[in-house]
Amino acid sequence: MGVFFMFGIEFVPDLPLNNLVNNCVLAENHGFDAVWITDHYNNRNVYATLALVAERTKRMRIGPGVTNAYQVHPALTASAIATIDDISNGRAMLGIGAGDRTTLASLGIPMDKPVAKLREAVEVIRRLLAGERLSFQGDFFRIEGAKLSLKCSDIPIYIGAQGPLMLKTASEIGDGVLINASHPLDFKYAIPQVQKGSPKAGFDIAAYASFSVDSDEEKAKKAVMPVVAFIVAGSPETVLERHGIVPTEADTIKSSLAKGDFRTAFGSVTDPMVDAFSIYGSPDHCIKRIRELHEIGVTQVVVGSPIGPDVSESIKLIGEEVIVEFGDLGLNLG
């Protein structure tokens, strides 16, 4: 997959699927290249959702953003994404990461050796997708003679990564990396870590960004503030320091969210926090930030939650006023 510059979009399957699929079709019609569906047990199943998206779209790449190697055996993940590739006529991509520690804990699953486990899982998935009858004896997975009935070895695998070791690993085992970040400072840190591995030609560096666009900049900011509050609460101190955010400010948001006091949590989000952890504002403002990311080395921007105060209208606005500005860089998937 030759990458120049792509626009992806993320949807959470926590709303009626007909609405979600309609928004995916709208995104495709407005120039988006890829759609990522989040994978959490408490929402609608990611692969059932992707199957519906595959049937209603024609051009966009589609995949989970991201699954993990703890909740589902990699052989089942390989089977699921191969099925999506079959339904979509070769448009599947697989996003996989270590998993969310809090979510795994709620299921009683310990997060042990995430980098090593992910590395094994990706090897198993690749070899099964390539059509191999696999016997594999690893530290985490043991397989005796497993084989898929589908062969689709060209499914790109993206690694969800944040820390330095996972970023380096992503470029060693993946075709791309999904980095939950929106600000150039985070990519000035992350991209050199990725390059310490061995990224292949066309390796895709994706900014999986909280995004909110509207012609009214204040409306865009108001829509993104709840998402930013959760990002701030979950950010390690090193990331907060990178953006000059005082830890006590983050602690106020974290404790308020823990108590369910959303008014205080969202009201404690400052303008520097919004700037650090989202791409927001008017189309011109968003274009400026995206250009900064591209100049650093980002090759895909994933438009993540909330997208904007009105999701459908924001998708149209991005297509008509943002994506067109990058037409000379775009990846033609048609």
Ligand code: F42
Contents of the next structure:
Amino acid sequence: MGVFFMFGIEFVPDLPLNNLVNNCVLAENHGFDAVWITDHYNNRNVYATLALVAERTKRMRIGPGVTNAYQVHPALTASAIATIDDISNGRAMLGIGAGDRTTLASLGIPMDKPVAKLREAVEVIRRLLAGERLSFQGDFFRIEGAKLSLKCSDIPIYIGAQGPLMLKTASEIGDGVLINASHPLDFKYAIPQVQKGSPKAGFDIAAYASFSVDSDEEKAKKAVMPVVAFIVAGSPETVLERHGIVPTEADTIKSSLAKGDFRTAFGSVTDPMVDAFSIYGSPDHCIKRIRELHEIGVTQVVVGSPIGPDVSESIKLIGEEVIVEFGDLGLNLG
Ligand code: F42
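Could you present the same protein in the form predicted together with coenzyme F420, rather than the form predicted alone shown above?
Let's see the whole complex now, leading with the same chain.
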């Protein structure tokens, strides 16, 4: 069981940024410790977004959750995150993963050897961030005498991971892992995989969870159903089976989404699906779920989309009724 506990929050920069930045400030004022901004080329750029967040916040850690080494060369990632660290007075953290297979395919980038490539990328990033003049001859990256012109703090690197090999690797190369899941069963599977590697002391196991809180449980559920539909459609069969969801139910959602028939897709989301793929409901119910995760070994809960039916109100509710319940567990921002 972890000795510390953090609350993170995730935002997708898919709308004008004013609202997102205001919600980051609100989250900071309501006790959140970290903000993760998702990285997809079709949304607003993740580092431009983080620069605005850095300017307006004072305490929270901030970082991309997650970038990848297929679209961005690790030297550029090192430079970008060092810049965010500079602007934020040492509050940067870096989330990096394999990348989204569908997005990469749409850009014509094959996802070859994702684990090995990520391992190299993280080594390059760490050595550049440490101020080294780097010459590196890897299988994927060849670097001759590269050096950053700016110094930065010791930036924690988190690995986005779901697969067994990536989970194990995360604990070998990372300071933490961001696991896209919400249910204890998924962490009962994932945490032993992480432990097969070599997690250092203070290694942070983060549940990157789909979250929806409201005092009205039905409203919370309704808000999370579209997100759950996409999660079900994108989940491998092994994960569906783990939660007792039969493939045909998932197929209906998948084919409806593919046709753009959102009414059928969202209407086909069942209660067991919502329970498996989100933390939703009243603050009390969410507290219960978070405690279960903490008991299994989760040390950070990242409150992810949709957050709630009214994002700002839900942030306040989480701060006032959920985060306060975990004050006794302390905090270690490293
Ligand atoms: N993706 C994005 O594009 N943008 C985001 O903002 C984002 C956020 C995010 C947050 C948390 C999180 O957990 C994931 C997130 N992702 C985001 C998705 C992320 O980029 C990955 O797509 C996702 O984490 C899936 O990764 P995975 O751990 O399932 O790894 C994949 C690649 C996988 O198949 N892993 C297998 C495994 O067992 O872990 C490895 C299979 C494999 O390729 N093995 C190789 C082989 O050749 O067979 C051998 C190993 C090698 O590479 O050398």
